[in-house]
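Next up is one chain by itself, shown in structure tokens, the form predicted on its own.
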Amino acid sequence: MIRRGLRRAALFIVALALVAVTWELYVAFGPEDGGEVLGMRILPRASERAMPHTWEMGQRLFDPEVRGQDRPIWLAVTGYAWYTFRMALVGFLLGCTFGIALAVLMSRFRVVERGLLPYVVASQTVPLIALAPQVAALGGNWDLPKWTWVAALGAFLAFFPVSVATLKGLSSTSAASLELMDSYAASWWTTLTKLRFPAAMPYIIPGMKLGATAAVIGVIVSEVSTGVRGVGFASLTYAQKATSDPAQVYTAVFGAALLGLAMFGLVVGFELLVMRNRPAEGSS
């Protein structure tokens, strides 16, 4: 387990190095005014104003956020990311609770699954950038704190992968195992908690990993739309200085990326906890 963790950490560092090298190569040899592929203008500009050097981004982290002040930008971004992290965590937990409960309901009653699942899928086609202001207005009518409806939008994105994965996992229990529980006259609740849920964990965990990162995305997009002062708000604020200080824009991007990794790491820790005594052949 330790060896596998070290190997993954080394691969992660190598991947970051490859991204940095690719970035610098494109800055050095890419088209300064951008370019087209198959008639579509998708190649970014390779100028230093549009794509600052990686070492400039790293150096900018230790410079003051605002000229004339002492607070370094890494400390400011950490504060923004911590605020966003708490909202994303609340949204993720709400999304997991609702998603798992919905999956249990659909697994218990097939008519509910047939009637509800298409709407669950369709809910993810709603553009969050358009939904966020509507939810913000609704929260204002109810006099709720801003962070509550931002967390709710994170839960909106998180519940879908958790719900679908849980439903798939609950349906994966073998017929022989179900017949054995029936032969013991086990109740539906006992079968759910003692058989179906343990069998579904290899499906639920990947869904939770997707839900954790989706919750971060939902919260950040909601901050951009509504002005809640998290890392999404910082990204929008720093973007206004993109012409004069392009490296500062990417410091907020670093904060958002680390935030997503932190949420993903929480789920990995939960996975290690619940799967530690599981036979290897059962978790493959």
Contents of the next structure:
Amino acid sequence: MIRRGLRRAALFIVALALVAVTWELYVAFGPEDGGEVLGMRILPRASERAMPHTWEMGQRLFDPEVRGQDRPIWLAVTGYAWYTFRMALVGFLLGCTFGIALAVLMSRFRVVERGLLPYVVASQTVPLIALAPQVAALGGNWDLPKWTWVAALGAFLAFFPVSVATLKGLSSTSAASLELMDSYAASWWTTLTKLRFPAAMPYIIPGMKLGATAAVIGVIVSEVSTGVRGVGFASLTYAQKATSDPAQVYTAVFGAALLGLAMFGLVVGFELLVMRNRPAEGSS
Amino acid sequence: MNNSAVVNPVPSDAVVVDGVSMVFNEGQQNQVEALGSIDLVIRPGDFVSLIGPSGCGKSTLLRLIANLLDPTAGSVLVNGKSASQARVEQDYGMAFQQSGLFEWRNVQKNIELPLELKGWSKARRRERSAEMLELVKLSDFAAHMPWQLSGGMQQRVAIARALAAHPPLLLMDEPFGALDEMTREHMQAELLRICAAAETTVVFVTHSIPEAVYLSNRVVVMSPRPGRITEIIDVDLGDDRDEDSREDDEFYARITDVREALRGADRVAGARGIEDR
Ligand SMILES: Nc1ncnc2c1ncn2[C@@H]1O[C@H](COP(=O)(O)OP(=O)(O)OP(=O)(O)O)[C@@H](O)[C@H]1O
Ligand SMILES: [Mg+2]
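Following the display of the form predicted on its own, present the structure of the form predicted together with the partner chain.
Time for the whole complex; same chain goes first.
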């Protein structure tokens, strides 16, 4: 277990180093004003302004946010990321609760599934950037702090994968097990808690992994359009200063990436806890 | 040997199947007449095997007794009650070809499942599951997860689970079908020992003639399309049958009887699916 953990950590560092090396190679040998592939301008400019050196980014972490301050930027970014993390976590938990409840309802009543599923799918194609200010404005009427609405928008993206995965999981209980519960004259609720739900866990957890990432994206995007000062908002303000301080925006990108990893890690921890006694994947 | 004449049922009978027929998807194109007018009386303490070619409705008959299906016509009584009443009161335990254990529960918790659903206290459950583990000789594996056990051990856990609430009736559908010959014979002896100790009535579906004869005091031979009882063969190997009973003349004689009865049934349908092991 510990050895596997160490090996994973080592692999992670190797992967990180590879990314850095690729980055530097591109900065060194890439086209100075970007490039075209099949007539489309998609290759980024390899200029130092657009793609600062990795070591400059690293160094930048220890300089202050604005000239003259003592606080290094990594501390500031960590603060923003922590704020965003809390909103994303609330959003994720909210999304899981809602998504699972919805899936239970849909698996219980076929009518609900037929009636609701199209809307559930459609809900995910609503452009969140456009929606976020409206929702936040709406929130003003309700006298709730702005961050609750940002969290709600995170939940809005998180519930979907959780719901779809749970629905699939709840409907893939083996017929023999259901028959067994039937032979005990077990109620619908008992069958759900003792059989359907635990049996659905291997489906629900991957859905939660997607949901955790989706919550982070939802919160970051909503911050930008609502002005809640988390890591998403920070990346926007930093990006506006990109010409004079190109490395700064990447410190916010690191913050966001770290936060995404933390959310994902949380779900992995949950998985280890719940699945610790299950057969290893692949065997049965 | 006696034919399937209805012995007058009395209220104390374990199972009374009275004029039961079962038609799946009635009125549709894929209509299947699975069972046609079945009469069967099983006395308390009986060990009855159902044998017949594949598709003759053995599992269907077992599901009807378990009230997992409702018959198209006729009625089923279990312990003098309607089958649905008996199911609600958990008058029977069930075990299938696949052990059907819950992989997220350890052996002990699997055995305690029916007790949990009955609302037993934790202390009482512990006591009973320990007793059942002893019975199936798996006391050392209480905390193991099902997937850490061999197929035969899993099957024993499933039997322990089926018997945990001490149901008067045990319904089994090819429970040893997936086991190798040695384990299978061992499990047969175990099952006889366990059921004798708990005075359980058993209805046992199998494809194996020796298994049916070794275990049962009555072997019910069925024929397909629609499923019917063609013959009921009494086996008199005594109550203390053991490995030596497999060498008994009675054992061979009854195997021959069952095989001939099956040939008759087979000729009717031209079906296959019976093994001679
Ligand atoms: N749920 C169902 N819906 C439709 N037809 C069914 C259903 N269950 C069983 N049947 C049909 O009823 C007939 C009897 O099936 P059953 O499973 O009882 O046979 P069996 O004797 O147990 O066979 P086997 O020895 O292969 O297990 C078959 O023709 C089968 O196709
Ligand atoms: Mg069958």
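Numbering follows the first chain given and starts at 1. What you are looking at is a predicted structure, and each value in this text was computed from that prediction instead of being measured. Take the two forms, find the largest set of C-alpha atoms that superpose within 1.5 Å, and that set is the rigid core.
Q: Give the C-alpha shift of R8 between the two forms, in Å, after superposing the two forms on their rigid core.
A: On core superposition, this C-alpha lies 2.3 Å from its counterpart.
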